[in-house]
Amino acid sequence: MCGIIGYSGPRKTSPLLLEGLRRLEYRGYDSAGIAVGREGRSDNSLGIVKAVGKIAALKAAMPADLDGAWGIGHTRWATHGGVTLANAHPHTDCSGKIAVVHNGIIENHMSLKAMLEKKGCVFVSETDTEVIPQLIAHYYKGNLLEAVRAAVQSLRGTYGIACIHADEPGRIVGARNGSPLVVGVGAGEMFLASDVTAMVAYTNKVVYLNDGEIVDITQDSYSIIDRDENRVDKKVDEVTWELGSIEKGDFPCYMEKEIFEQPESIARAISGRLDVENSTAKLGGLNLERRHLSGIGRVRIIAAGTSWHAGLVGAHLLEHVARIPAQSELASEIRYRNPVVERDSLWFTVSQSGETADSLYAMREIQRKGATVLGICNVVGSTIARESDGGIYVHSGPEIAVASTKAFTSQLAAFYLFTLLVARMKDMSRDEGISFLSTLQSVPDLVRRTLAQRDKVQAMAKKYHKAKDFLFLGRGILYPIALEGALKLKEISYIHAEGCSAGEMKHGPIALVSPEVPSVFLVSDDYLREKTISNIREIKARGGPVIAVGVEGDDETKSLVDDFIPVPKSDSRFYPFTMVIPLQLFAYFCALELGRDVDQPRNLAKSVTVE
């Protein structure tokens, strides 16, 4: 949630740090400003710009003459306190010297602004954000750092902090606590930003502030000291993707960019990773011996929202393929739950970021308790790859739309590597081993050719938009990709939709099928497939529309329904990869039709980085 963009060198400030805000504007907001430091003035003063809505309304409230030498940058997602423009990021202290950025929440900022009214400040927002600057203030004897390592001794919560004052030019102070900042280094200049898509068209050099840290920069040098005052050398990483990877190039939306490269992203998953010699999986990034991972006894998956489908996903097929029981659990529940810890037992953290609150949290509280906790992301450098006792990097690619595509099947990818590496420890035969590698090589062909299907999802998505409410229904390995469906369509669209079991669908569903609730099944070509059709029979009888996505050939599924999409035949453990990808497509076409914004639909944020 929110962005962080800070700047220090020689270049134009203002429009430096409209640009890393407009490359932020993904992670989700509803308000921006930026401060830029105006040394020479006769007044010394910031230059504080704020505007509610979109960067572009930002820009235009921007006076042609502002600009200075450093500065910082914010894009708002409220949490305390309403869309306004006094609530809007930066804010300062009364003297108006000092101009803070913050993402996360800070839990006593009531208390902190009551000892602080009492000594005089007057504050005029209703944020959380605002007692910051007013308590650096109150610290302040002439050194900025001093007052920020004192300021944030006293707070308590989450926070990811960015400061300038009017009379330290050149200089910003960073606080991280919980919310990501990461450092960039550049030849005479420097960065400070939350997430490297803000600043990857300067340079691609980075470093990762862990929780603690406190970072000093100026044009020319960073230090960065920790809770006890001593200096981190840190190591400092080179990002490797291109600027163009977070660009639309000939696409309408970042979203339909994502899906439409799923082959590739895919491909990169698994790539590097399968002995086909041996007929197993190689992922050297796990640290575990092979007398470790031949052990386990349970798997335990923790994650949020879309990487939960996955973890759901991964979990059946443990125990279908390598026999060994496993569940996903909601990190946001599971940490309030005292879960018990298995000796035996193996865990995974599943985020696309690497920053997800609730899964960072849930994660440290599983290590806490004694377990080995891998971590299945897609940002190399994030908090959970970092904090993580090892894991796998999916290598997606940076994920721009807010509802995630690519970085779900990369996460499927990531289980079936592993599932296939455990399963051949254990009763998987070699010849079992070649068929299962097999087809997961085959996989980012079976995706291409199923967006062939594009047209006809888009067409299906002009008949059914007006549709108030869904059904996503499926059985198995499909049931969360049934789930996954119904996400997609709510997070962008803002069409109801409910998935469920279709063994469930007697058991309450079933009461909202009606002439203007279309249901959408999966249909395999497995054990269930007859059990799924029956379900289907069930909803025509009662004069639900029915749409199915099913495997190619399968003319009775056709025959019964009203519109069909086929899926390229393979094993049926498969289907998850190919069948999430018309119901990625369906969303995205239902919110064009309805002319929703895909990539930034309101009240959401890419990174959940609060609880």
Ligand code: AGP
Given for the second form:
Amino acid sequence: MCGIIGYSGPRKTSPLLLEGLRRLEYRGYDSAGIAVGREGRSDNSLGIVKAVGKIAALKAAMPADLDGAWGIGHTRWATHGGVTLANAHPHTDCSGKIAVVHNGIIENHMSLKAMLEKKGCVFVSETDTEVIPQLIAHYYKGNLLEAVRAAVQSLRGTYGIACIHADEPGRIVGARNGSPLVVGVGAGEMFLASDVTAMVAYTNKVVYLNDGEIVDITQDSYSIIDRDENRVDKKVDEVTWELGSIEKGDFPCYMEKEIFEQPESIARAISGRLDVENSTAKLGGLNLERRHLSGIGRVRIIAAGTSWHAGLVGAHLLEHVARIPAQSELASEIRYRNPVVERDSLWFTVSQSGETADSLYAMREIQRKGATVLGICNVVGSTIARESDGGIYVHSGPEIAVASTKAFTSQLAAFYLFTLLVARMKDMSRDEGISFLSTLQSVPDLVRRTLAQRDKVQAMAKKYHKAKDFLFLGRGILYPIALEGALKLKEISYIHAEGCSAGEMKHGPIALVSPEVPSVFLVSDDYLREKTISNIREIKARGGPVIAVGVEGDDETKSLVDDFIPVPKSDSRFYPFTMVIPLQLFAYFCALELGRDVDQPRNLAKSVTVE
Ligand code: AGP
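Let's see the other form, the form predicted in complex with the named molecule, since the form predicted alone is already up.
Entire complex below, previous chain first.
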């Protein structure tokens, strides 16, 4: 949440900061602002401009002559204080010489504020952030690095900050605790940002900061110190993302692009990871010995939102196929529960961004208790990816739309690979392995064929988008897909939707059924099909409209429901990949019909880096 960028170098600073913020907008879009240093002016003052709303509003507010030689920028997802100009970042000290942008929450800001007010500081915003520049000013004696170092010792909570001082040309000081910060190393220019998308147009050389580290940046150099003030020499990583992968291309929005990229993104997740000869999977990044893998007594998965739904599918599959007890739990719940960590359990943290605060803190807590935690992440170099004990990168490519789509199906691919690997170490025969593996190989094509239902789903969205409530129902491995369908619809169309196990329907949700409340059923062709069809009949008997996503050729279901979207017939264990596609498209087209901002829905941010 909140995007940060800093730049020191010869390019025009204001347009560069604006462009970086445009790329970071998915991290928050309540307000935005920049501060640039303007050496040479008689008063050496900082140039600051802010606007409520999106980056376009900031661009419109930007004076033509506002430029400087170095600067910082911020796009905000409000936590403390309303969405107002006064609360927009950057925030400054009373003199206006120090400017700070911040991502995170300063938990002790009230006591710091009281202390600073006693010393004569005047506060102009309702934010927790404003104590930071005031505190830095309190310690400032001509050296910004020294002042930031002193100030952060008093801060409790989470922060990724970038700070500048009007009298220290070209210098940016950044500090990290709990919120991501990355240094971009250019030739004769340096960047600092909350994630690499902000600077990938200029450099692919990056250095990831760890918690407790402070970086001192000038146009030509950067140096990092840790909590104990020791100098830290860090590896410079190379980002392999192409600039084109963070552009919309010919698509009207990122979500549509990302939905239609899924055949390729799933293929990338699988690529090079299948051992056809031995009908198993190869997952080099797990960092686990064969003995450890074959002795796993239980798998526990922690995640949030869509990633949690992928974990639910993974848990079902591991139990069903590999015969390993498995559970997927909400990171925000488990982290405060003091969970029992059994010695033979293997844990996974699933996260597209690799920065979700709840998932990260839950992972650290589980690691503290001695367990091995693997990451299933998309963003290379993200905090969860770096701090986990090993894992699987899903290689979806940058996912920019707030609603996760392609990362979800790639997370599924990671679980299918892992299941194949461990199942083959247990009871799965070579023949069963071959069948599982070849279905997995066919998934990109199955998804491509399902995407061909685009126009049919769009017509369905035109028919149903005025409904105020929806039920999404599935059983077994499709129950998490029902949850995911409901989440997608809620988050981008703002239509209320509930995902339920079809088996639970009669225990309460059926009371909602009426001619105004459509139900979306996921109908497999496995041992649960008949049960699901009975549930459909129960809804129809009560006058509820029913949409079914089912298997092509299932004429019985088709004749029973109001609208039917077929997916290609396959091994029923793989229907999560295909059946989620019409639900993603349905949410997308309903949102379009309702005129919603599909990529940046209200109140949300892509990566939830605060609790
Ligand atoms: C998905 O559409 C949501 N925007 C959200 O639920 C998301 O999946 C969740 O915040 C977890 O994010 P992560 O995968 O980056 O950890």
